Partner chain sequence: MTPSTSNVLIHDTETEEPTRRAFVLSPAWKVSLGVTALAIAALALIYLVGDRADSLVTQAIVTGLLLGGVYALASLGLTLIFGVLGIVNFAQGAMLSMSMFIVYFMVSTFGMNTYLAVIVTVPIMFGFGWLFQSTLMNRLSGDSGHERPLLVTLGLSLLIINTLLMIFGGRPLSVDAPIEGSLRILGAIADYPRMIAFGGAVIVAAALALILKKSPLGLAIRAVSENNEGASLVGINVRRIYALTFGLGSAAVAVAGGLLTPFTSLIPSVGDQYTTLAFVIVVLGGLGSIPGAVIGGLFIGLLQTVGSLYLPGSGSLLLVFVVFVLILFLRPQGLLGAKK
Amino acid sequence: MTKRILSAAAIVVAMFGVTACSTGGGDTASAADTIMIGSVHPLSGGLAGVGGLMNDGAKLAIEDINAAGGIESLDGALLELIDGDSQGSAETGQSEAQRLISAGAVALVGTYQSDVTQNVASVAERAKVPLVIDVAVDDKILSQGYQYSFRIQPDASSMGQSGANELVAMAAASDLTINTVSYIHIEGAFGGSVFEAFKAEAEGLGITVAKEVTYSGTNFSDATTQVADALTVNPDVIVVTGYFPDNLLVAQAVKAMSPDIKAVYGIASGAFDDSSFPTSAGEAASGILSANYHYSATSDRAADIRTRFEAKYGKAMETSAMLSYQAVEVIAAGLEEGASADPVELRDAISGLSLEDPLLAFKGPIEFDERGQNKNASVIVMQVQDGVIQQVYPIDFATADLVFPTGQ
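Chain shown above in sequence, structure on its own - the form predicted on its own:
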C-alpha cells in the first residue's frame, strides 16, 4: 500500500474551523455520532499513578481533536474516551477490554504492562478492533501474527540492542572501555525480554554480563540485597530494568553503598527519565543514565502539549502519557484517512499511515511494519544532571553534554 504522508499537527490544524453540519449513514460516523475509543490502563493498584497520567494524556488528545473540529472526513464526528481499569492484572485488563468493545469502542489504547497488553491484544484480535499500544515492550505481543495491534514505542529487542550499542558508543566517546556489567531486572516478560536482548547484543560487542539479578515486583520494598548481589562481581556498570517504585529503590541502594562503578544505566526503566525521579531520589539520582523512548524535548509541539497538560492536571506529562496522547492521534489519523469508523476499515487505514511530526524523539515518521511495529521507533539516552532530566545521546537529540563516568 502506498503510504499517504500525514502530519499529526497538520491534521489538527486542518480540523480547526470545520463545522459539523451533516449526517452520514451505513458504517460511516457523522457529526451526530460520537466515536468511542477505549482506554485500558492501571487506574488502581501500585501503578495507578502512571496509569492515571496515561489516561489523562489520552483524554487531552481527545479534547484537542474535538476542539479542532473532530474527524473532518466523517463530517466532524467527535471522539469520546471510555475508561477501563486493568488494576495491573492481565486477567482484569482482558475483561475490561471486552467490556469497552461491547460498549461500542471502535479502537483501544493501552496498557503500560506487557503481560496485560498481551491479553488485551488477543481480545482486540478476536473482536477485530484495532489496539494502538502506547507502552508495552515485550516482543511476544506482536510476534503472534496479529493484524489488529500496533505499537508506537520500540520493542524489547530493539531497546536491549540499542541500549548495548549506546553504552559502547558513549564509553568510546568518553575514552572508556566497558568490560563487565551486572544486570538487575524485574521478573516477567518486560524485564526478561529487555535483558535477553541486551545480553545477546552486549556480548557480541565484547561486554560480559557477569551477573543477572532478578526481583519480584510484588512487595519489593528494599533493593539492598539485589544491589549487593550485583556488586559481587565488581562490574563496570550496573544496568537496570523495571518500574518506577523498584528502580527508585535500586538507585537509593546504590547510593547508600557508594560502589566503585562507572555508571548506573537504566534500559526501559520506568523511573530514571521520569521528571519526578530527581526529587524522589535526591542525591541518589545524580548522574544516572537511562536509555529509553522519550518525548522530544526539542519539539515545540510536544512542549505545548506538556505545558497545557501540566496546567490542566497539575502534574508533569511524562513520556508514557505523551505516548497515550500519540496513540489517540494515530487512531484519529486512521479515522481521518479511512473516512470510516468501522473497526476493520480503521485497522486498514492505520496500517497504511505515515504520520509525520511524532511527539517522541526518533527519526522518521510513525509507520508500521507487517507486525504492527513502528519501524522508526528508537531509544535515546537521558541523564540526571543538577536535578533535571537531560537528553544526552546521541548528540542529534542532546539538550546537554554527556557526563561519563557518572560519579556513582
Second form
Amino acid sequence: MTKRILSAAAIVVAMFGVTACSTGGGDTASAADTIMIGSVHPLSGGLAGVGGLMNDGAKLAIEDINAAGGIESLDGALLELIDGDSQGSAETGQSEAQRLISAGAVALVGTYQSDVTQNVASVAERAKVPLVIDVAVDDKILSQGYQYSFRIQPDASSMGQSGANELVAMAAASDLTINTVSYIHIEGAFGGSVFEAFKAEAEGLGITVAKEVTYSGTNFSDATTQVADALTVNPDVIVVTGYFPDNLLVAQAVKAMSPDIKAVYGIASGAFDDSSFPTSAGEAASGILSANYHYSATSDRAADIRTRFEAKYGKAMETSAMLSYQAVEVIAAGLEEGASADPVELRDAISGLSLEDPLLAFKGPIEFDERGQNKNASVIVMQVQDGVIQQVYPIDFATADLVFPTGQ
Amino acid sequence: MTPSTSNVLIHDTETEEPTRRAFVLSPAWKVSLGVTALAIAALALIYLVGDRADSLVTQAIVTGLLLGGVYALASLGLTLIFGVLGIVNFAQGAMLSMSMFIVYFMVSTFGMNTYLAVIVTVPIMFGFGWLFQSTLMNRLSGDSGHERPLLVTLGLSLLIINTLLMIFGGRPLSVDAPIEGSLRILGAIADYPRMIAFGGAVIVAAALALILKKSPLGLAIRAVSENNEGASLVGINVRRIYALTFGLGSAAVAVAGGLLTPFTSLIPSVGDQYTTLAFVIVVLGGLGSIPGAVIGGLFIGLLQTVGSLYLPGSGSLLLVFVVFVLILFLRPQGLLGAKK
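Alt. form predicted in complex with its partner chain, vs. the form predicted on its own above:
Shown next: the complete complex, the earlier chain at its head.
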C-alpha cells in the first residue's frame, strides 16, 4: 500500500517537474520570437455569434500590436493568438484552457459566460498563468481570492449599484423624481445579484422597489404577463436585467401595453444597447435607456478600431469584441512593463498596470485592485434615439442629449 | 374501441362503431371535456379567490392561450411523424429554426412579405422532409431497434444548426411583422402576430385532420400507421407513404417556424426552446393524436402563464412538469391517446 502511494507521489512529482521544466524552457526559447496568448470563447453552439466576434477582436489586437513592432522590451517579440472553443460549456472551457496552457500560452483571455470563466479562472490559478477576463459579470469569479484573474468591466453588483445612482442623477438632471420602480429580471446569479445591488442602493436613495418579477431563462417566449404584473403597482420606471431574446420580449410587451411610465431602464441588459436591438424591436426600442459597460463612442482610437474591424470581418464590433481587444492590450502592456514572458512575472506586471486611454467609456485608467477588479470600471447610460444607440449620460461621454421621460 | 389501435391520428371516434357515434361520447371526448371543465373551474377560482388583479389574470389567460397555440403549432409535425413512422424526431427544433431562417432569407434577400415567405417555405420544407425520409431514413426502416433512426435525426439536428451558424452567424436576426399592433380583449393585450400564429395552429390542425380523414393519401397513411405489413399487402407503397408523411410533418413545422418569426429573435438554436415542451405536449395529448397536440398545447400554455402569477421564475415550468407527470400517472396513454 505504502509502495503504491509512494509511486503515485513519484508520478505526481515527475509530472509537476516536467510542467515546470517545460514552462521554464519554453520561456527562454520563445522569448525572442513569438509569445502565445490563449483565447477561450464559445466558437460553436448557441453563443457562437458573439464568441466569434470576440475571438476576432482579440485577433485584431494581436495584429495591431505586431504591426506596431511587437513587444519592445522583449526585442520586438511578436504575439500569436491560439484559439480555444468553449462550446459555451464550463467543462469544455476548462479543458480548452488546459490545452492552451500546455501548448505554451503565457496568458489567457475569455470567456463571455460567467460559469465558464469561473472554471477557466481556477485552471489559470492552478497553472499560475494570468487570465484577463474580457466579459463575465458574476461577482463570484473574483471573490475566490484568485491571484491570476483580472477583469476590465464592472462586476454585477457594481453595475446594479451604479445603475441606481445614474437613474437618480438622470432624474435630477431632468427635474423628475422617481419614487417607485418595478424590476423585471432573469432568475439566477446574474439577474439576482444585479437586482440585489440595485435594490440596496436605490432604497438608500429614496426609491421604493415596489415589485420584483423574475422569469426563467429557458422556454421564455412571451413577456406580456410579466410586464402586466410589473405594472400592477403603477411604477415610475420599469428596470430590466437579462439577455437579448428575453429583454427584446419585454420591450415589445411594454410597447404593446403603452403604460404610463417615465422610462424603461435596462441595467446590464443584453439587448438594449446591442446594435441589432433597434432593428429587431423597431418602434418598441425607441427611447429605452440602458446602463451598461460600453465601448467609448467618444474615443477616436475606439472609433478607428471599430472601422477597421468592420472592414475586415464585415460585422459591427460589439462592446464584447472591444473588450477582447482591450484584454489583449492589457496582456501586451504587462509583457512590455515586466519585460518578461514568464507567466508569473507577467501576472505581477499586470497587477501593477495603469493603462491610460481605455477603449471603454469610464473615467480613469485601467487599474486592478487586490481582487483583480478594474477599480475605475463603471457603467454609462445609453438610449435608443431614431434607431441609433447613443451614449447619453454622464455628459462627458454623451453623444446625444438625454430624453427623459422617454415617452414609452 | 378496437383494442389493437396503436396510434390514433384523428380521434378515437375513428374506431368507434358508427351506430354508437351519434349518442355516446367517446372516452377521448369525455377526457377533453373534463379537462376543459376543470381548467375553467380552476380559472374561475383564481378570479374569485386568487388574490390577483382581475386584469392581470385576464392577461395571463389571453397570453397563455396564444402561447398555447404556438406550442400546439410547434407540436403538430412531431406528433404526425411519431404517429405514422414511430420516429421520435430529434431534429424537430432544428427544423423549426431552419424554416425560420428560410423565411428570414426570403424576406431579407427578395424583400418578400413575411407571410408570403411562410407560404413559400411550406413546399420547400415538405421537399426537404420527403427527401430526408426517402433517401436516408427509409434505409433504416428494416431495423428492429429505435436507436439508429433516433441518432440519425439527432445528427441531422446538429448538421442543420451548424450549417445555419455558418451561413447566418450567431447574432440575433429579426424579420418584420407585416401586421403589427395588438388588440385589447377585456383589458388584456393580444398581439396580432401571435393571434395569426394561433389561427395558423387551428388551420394546420384542421388541414392535417382533413387530409388524414378525407383524402386517399390520408387513408393510406392511416392504414400504414395501423399496420404497415397489412398496408403493403393491399398494394400501398409503405416507403412512399413514410416519405410523404415526413414531408407533411415538415410542412407543418414550416408553418410553425414561419409564423413564429415575427416575434422571435432568430439564432440557430432558437427552435430548441420549443422542442422540450413540444415533446411534453405530444406525450400529454397522446402520441400521434392531432387534437391531442392542440389541447395539450393550450393546456400547457395556460398552465405556464397563469402559473407564473404565483410561481415566479422557472416555478411555472416546474408546475408544468409536475402536472405532466401526474396526468401520465393517471392516464398513461395521454389525454386523447388510445389505450394500448
